[in-house]
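One chain is shown next in structure tokens, namely the form predicted on its own.
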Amino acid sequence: MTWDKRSDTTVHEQDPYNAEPSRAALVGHMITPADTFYSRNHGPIPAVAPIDWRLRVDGLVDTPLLLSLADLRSGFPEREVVATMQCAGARRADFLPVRDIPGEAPWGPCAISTARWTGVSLGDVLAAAGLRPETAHVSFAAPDVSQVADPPATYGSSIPVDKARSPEVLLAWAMNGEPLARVHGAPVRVVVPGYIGARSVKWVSALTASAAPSDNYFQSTAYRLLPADADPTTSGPGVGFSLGPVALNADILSPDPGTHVSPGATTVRGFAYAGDDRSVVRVDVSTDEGNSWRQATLEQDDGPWAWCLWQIDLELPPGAAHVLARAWDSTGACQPESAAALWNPRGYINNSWAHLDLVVQ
């Protein structure tokens, strides 16, 4: 099933459905259309009728709630945020020349997309339930059952309570001005700007306030960065560390790798994304293996939770061209140079310098 995606979408798996857009589909678009937005799933995509959907709010709260979609839309102020989502496994394919990563989809650089989300503040809903002082985390539950977990289990996740109460975190029912599509979490999903996409739980059915993170497999075991010498098939809960805020990242979207271009001026375009509450402040581009760098022009006008797009005109002589790109964020951090230094058994968080090989003739 295509789930109404573009014909140039790369489908890594049909069941569960995991797909990313082409570089050409992303380039130049600050807002990613729904038919282009990447899709990451861990089990069959559920069908939840909006009229039947309910959200349970429980745990360390004074007033447990059971909300319908109508309750959500009428009982809380509507909010909107432009936010980028990025899969924790984005750019995993660039790890494979270092060492194989069995059982994991070879995501490229396009497991990242940006949308205008509409819904209500998660913090407003939690306030209505009355969070107790001992709350440290808010967990999310969903109805999709994954065979990845052992034994099979529904998907779940959690975030720290301070992030949960931040105004940018939404319970969203619309994407780019249209009701959410089923593949993107209809009728309601969580949107956690600045965090890995795995924390923005789709088809959310329950919120639980607790003193500890969720013990769901996808919080306690799956989305954790393991040491390079760990065995992911035997690593249980608590091994490694939990992934939350997105790491600074950038990549090149145009031209495509291996493209033949004419000598002279070539425009190179890409994206950069800092995650959490950081911003991209500079993108450097090199054509001499990093001996010298030029600064790209940045386009970032969609707010603090969105990626920035960048471009630069390069003068390329005949022959083989090797283009490098790296981003800097508002804390002064720069992307690390080597994918080899970042390799890990699940292939998460490859934010090494971007590379592009071209043929100039």
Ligand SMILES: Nc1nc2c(c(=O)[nH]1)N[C@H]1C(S)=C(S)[C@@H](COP(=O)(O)O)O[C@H]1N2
The other form holds:
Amino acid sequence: MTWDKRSDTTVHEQDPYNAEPSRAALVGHMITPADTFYSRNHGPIPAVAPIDWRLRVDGLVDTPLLLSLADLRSGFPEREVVATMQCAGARRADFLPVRDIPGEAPWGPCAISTARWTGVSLGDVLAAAGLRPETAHVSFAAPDVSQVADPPATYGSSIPVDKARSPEVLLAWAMNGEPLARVHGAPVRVVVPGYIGARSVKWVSALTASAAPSDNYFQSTAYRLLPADADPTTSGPGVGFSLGPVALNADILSPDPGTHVSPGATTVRGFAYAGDDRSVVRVDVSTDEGNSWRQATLEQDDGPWAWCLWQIDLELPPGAAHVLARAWDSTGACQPESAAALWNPRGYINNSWAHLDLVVQ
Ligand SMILES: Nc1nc2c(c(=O)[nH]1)N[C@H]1C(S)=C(S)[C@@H](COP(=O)(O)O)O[C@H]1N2
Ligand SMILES: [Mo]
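Having seen the form predicted on its own, I'd like the form predicted together with the ligand now, please.
Once more the chain from above appears, this time first in line as the rest of the complex follows.
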């Protein structure tokens, strides 16, 4: 099953289906086409007919709700948000030379994509149910059962209530103007812009208001950043810390690594993404191991939740070229230099400087 993805997609795993686009497919599009958007799954992909879909809203609410897709579409204002989604495991491949990470897919830089999402604000639905003041977190449940969880469990996550009320967080039924594809969570998924992809629950079936974060395996145990010396096979709930907002990241998408280019001008292109309440303000590129940096041209016209695309023309002398890139965000943070310093047992959030080797001849 290819889930209608391009033929140059890298499939890390067929079942569960885990796949990322090629750099060449991802580069240059502010909005990632549906056949190019990466996909991350922890179990078999459910088939949920739009007519059968229901959303339960319960927990610390005044009025529990049970909504159909028609209720959702007719009962709340429609909203559209351009938002980037990035998997916490993106760029894990660059951790592997530091130390192996058994049992996790070697995602490259392309476990990130951007779409125009249409749906309703999660906050509007929560307001209709009436959140009680003790609510501190909102949990999302889904029907897909994962054998990755121990014991096997359905997928779920939660986000803090302030984020849940923020208007950009959607219950979305469309991606790039088309009904959501099954592999992306049809008929309705959560989209939490600025947070790791794991929080954007697909095929969402319930929202629960609670005082504590979700005790679902994928919130309490997975998607926690462990200390380097922790054993991921025995680290249960509470070890390390839970990941939410995305850390500043950038990588190079073109040319492909190892490409032979002619001496003279070479255009280097990539993405940068700041996550949550920050924005990308600058991307630096170096061809002399970081002794000097030039600034790339940024394109970021699609609002605060979308990534930034960048490009720069470099004059490269004949021989081996090593290109570095690093982004800065609006808080003054810059990406860390080395993957070695960031290595962690589950291989999350590698946001170290981007590297590209080229041969100029
Ligand atoms: N129900 C459900 N939701 C899920 C997942 C899942 O396995 N099951 N994977 C999560 C992870 S880790 C990511 S990165 C995103 C990927 O969304 P996509 O497949 O649409 O790209 O979905 C998230 N939502
Ligand atoms: Mo993910």
